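Below you'll find only one chain, the form predicted alone, shown as structure tokens.
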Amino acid sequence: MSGGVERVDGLDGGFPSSQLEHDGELIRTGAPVTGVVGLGEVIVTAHGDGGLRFFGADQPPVIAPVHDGVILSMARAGADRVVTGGEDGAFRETATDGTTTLIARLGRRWVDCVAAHPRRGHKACSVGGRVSVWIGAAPEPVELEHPSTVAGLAFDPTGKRLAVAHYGGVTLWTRTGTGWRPDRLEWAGSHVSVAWSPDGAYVVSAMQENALHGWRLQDSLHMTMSGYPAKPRASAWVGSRPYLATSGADQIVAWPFDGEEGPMGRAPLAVNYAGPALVSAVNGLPGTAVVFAGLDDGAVLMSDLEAKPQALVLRGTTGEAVTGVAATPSLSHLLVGDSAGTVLWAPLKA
């Protein structure tokens, strides 16, 4: 991967602490952060103790005990709520005031993946190879079966299609007048997550083999995005072009999707920095081309992909991998969560 961008000078032992860290609040929850989701000016963290924490400006965090055991997956389900799946076999919805509703209890097996369409109210979760889908306010789900364990779920921008990642490819389920029609996007190997482009024209999965694979849906054109030293498990669509920013490398890697064939035949934008750590979490700032990247040594970088792409260090090295990062749309606050259960909640605008 290439990228003629300025490097940020670091220290032999990593980056020093920043002013943002000194101005922020450090909360040691004791439970690893397993997910971070933004709900406008509120940011939600999921934890290994089964709890959710809702962070907002000028108020203490709202703590909600939701699952008995680790929260395995979380997705935005509306302006003020998320859905979660846990190792307790429960699929739940929780509002920002901490009110929790049980959607379904799915036995003793883990609820591995969840997805939701905030505008239409659709929700989905997976247990093994089975996906349960609730359409709008329907009280009972539709059951969709797959040949192997499901590793990723995502509704398309319209809410009419559901992408399901599993071994051997991705299955696209389309709602019809009589039910759901499956279409298979095949590619050998394990697919461990899936995402739609903002216009619904592309589907991209992360592979077990340190690569991304994508399809242009109008003609099933294949796209392989490789060269990663680690698995690119985290990704985020950033900017109006848009770019797909990803983890899994010792730089922020952002693939351009503005051409007729997406990133095929094109090098990604690569924002370098001085250090051996790998990017472990990425997120974008809605409505902008700003990307936040957390590293597996605890540091956090920020870059504007449409300006001169160089990295600004927001948080120094801590020794604990960043597992989630997000900022409020107003830039009032930045939240960083890590594998040790530490949450940094810091004013960002200044």
Given for the second form:
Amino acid sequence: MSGGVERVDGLDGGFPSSQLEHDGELIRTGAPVTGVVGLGEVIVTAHGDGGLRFFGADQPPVIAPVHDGVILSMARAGADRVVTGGEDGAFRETATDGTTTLIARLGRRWVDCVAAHPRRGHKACSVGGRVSVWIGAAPEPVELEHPSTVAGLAFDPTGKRLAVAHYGGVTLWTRTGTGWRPDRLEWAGSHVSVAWSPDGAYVVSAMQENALHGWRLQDSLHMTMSGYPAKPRASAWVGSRPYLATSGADQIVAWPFDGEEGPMGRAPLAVNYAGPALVSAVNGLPGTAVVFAGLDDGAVLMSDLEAKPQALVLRGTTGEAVTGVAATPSLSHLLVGDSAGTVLWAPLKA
Amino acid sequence: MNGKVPVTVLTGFLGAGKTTLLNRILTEQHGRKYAVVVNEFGETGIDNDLVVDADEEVFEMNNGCICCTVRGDLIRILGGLMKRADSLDAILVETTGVADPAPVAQTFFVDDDVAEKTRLDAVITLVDAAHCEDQLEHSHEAPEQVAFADIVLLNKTDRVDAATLARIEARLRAMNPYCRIIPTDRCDVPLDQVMGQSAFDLERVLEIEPDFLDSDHDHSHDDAVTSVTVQADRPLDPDRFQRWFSALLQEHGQDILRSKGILDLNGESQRYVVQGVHMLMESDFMGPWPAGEARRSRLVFIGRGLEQLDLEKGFAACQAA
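Please show me the structure of the same protein in the form predicted in complex with its partner chain, now that we have looked at it in the form predicted alone.
To see the whole picture, the full complex is given below, headed by that same chain.
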């Protein structure tokens, strides 16, 4: 993979600490951060002890014990709410004030994946190979079966289709007048997550084989994006082009999805970080081409994919892998969560 | 060790005593925090707070290599367990009686996320003394489970006579010369002999004795699992050995279930240690040869149809001129 951007020189001993982390608040929860989701000016962290924490500008964090055991997955379900799935077999919805409701209890097996369509109110979760989908305010779910355990779930931008990643490919479910119609997008190997392009034209999965696989839906054209040293499990759509910015390499690898052909036959944009650490978390900032990259050594860097591409060190090396990063849309605060359960909540504006 | 959580794998046919052993570990090692991964169709009655149902989903990598199969469900479950707020002392994985242990072991070689946080401590195979001769003869999986074992718990020995027991032990030994065979009645083995074994550390390969019993070739039907030990007194040419060994694993990795060796490479002062699961292999230099011990290279293979691979001849040809 190559790109036309200049290197930022990191240090051999890692990245130096920043002013931003000195100005910020460091909360040691002791429970690994398993997910980070932005809800406008509030940012939510999910944890390995079953708790959610809601961080806002002028208030202490709201702590909500939600699951008994690890929160395995989390998705934005509305302006002020998330849905979560846990080790305890529960699928729950929790608002920023900490009030939580049980959507369903699915037995003693793990709720591995969740998804939601905030505007239409759809929600979905998976247990093993079964996906349960609640459409709008419908009290009872529709059950969709798959040949192997589901590893990724995502509604398309319209809420009419649901992509489900599993072994051997992705199943695309389309809601019809009478039910759900499955279309199989096959590709050998194990698919561990799935995402839609913002225009709904592409579906991209991350694979066990340290690669991404994409499908252009109008003609089921395959795209393989490989060369990663680790699984590119985390990704974010960034900018208006848009780019798919991905984890899994020692640089941000951003695939261009504009034009008829998307990334086919084109080199991705790469922002090098000049160190051995791999990108483990990635997120964008709505309305901009800014991308935040969390590294597996704990550092966090910021780049603008459409401006002069260079990286700004927001946080130095800590030794604990970043598992989630997000900024508020007003750029008032940055949140970083890591595998040791430490959360950095820091004012971004100088 | 390196803060990685040890994972013990329990295999063996239904009724061999896996659940008995599991419950002994869970109740006698109280004060320790364990997670138990069981198959949803397996035996019930596991006495532990943290029991996770697994589907035993065996995934091929998309390179089509059937030697690189992994347990997809185990990757997912171990990943989830590593996100817990409380740290685990160990993880126990019980497989179904008909499971091939290779994908479990290979998961720890192939998946970087798994290898970063956990380590395979040992494969323990429970064998029912009263029924194992029949099982070894008529099933494909029973011999594989013995071949992959670091420890064979030869259980229910009170149900067979001494001559039968000796015959079974000899047969197990011929299939897997480096496993430890522990005869028991009701899984009544001291637990420090089954937990905390670090059996997959390269360092443990060094414990291979220089002289093995000769393999028993009585069970000569084509599908039989046997072992072959090859030795060389002269140093090996490193290039020649690497070429031969990787070609061997590439071409016959499906038949070679496990391999372990201590090698004297020409020009190297340290012992070179290798171990493999099917065609996946790891190796490293592991310190100088002990004073007074002959620098003799030895390599053990466990697999099917090994007689046809000319292992002795191939290994001998790796010796430096």
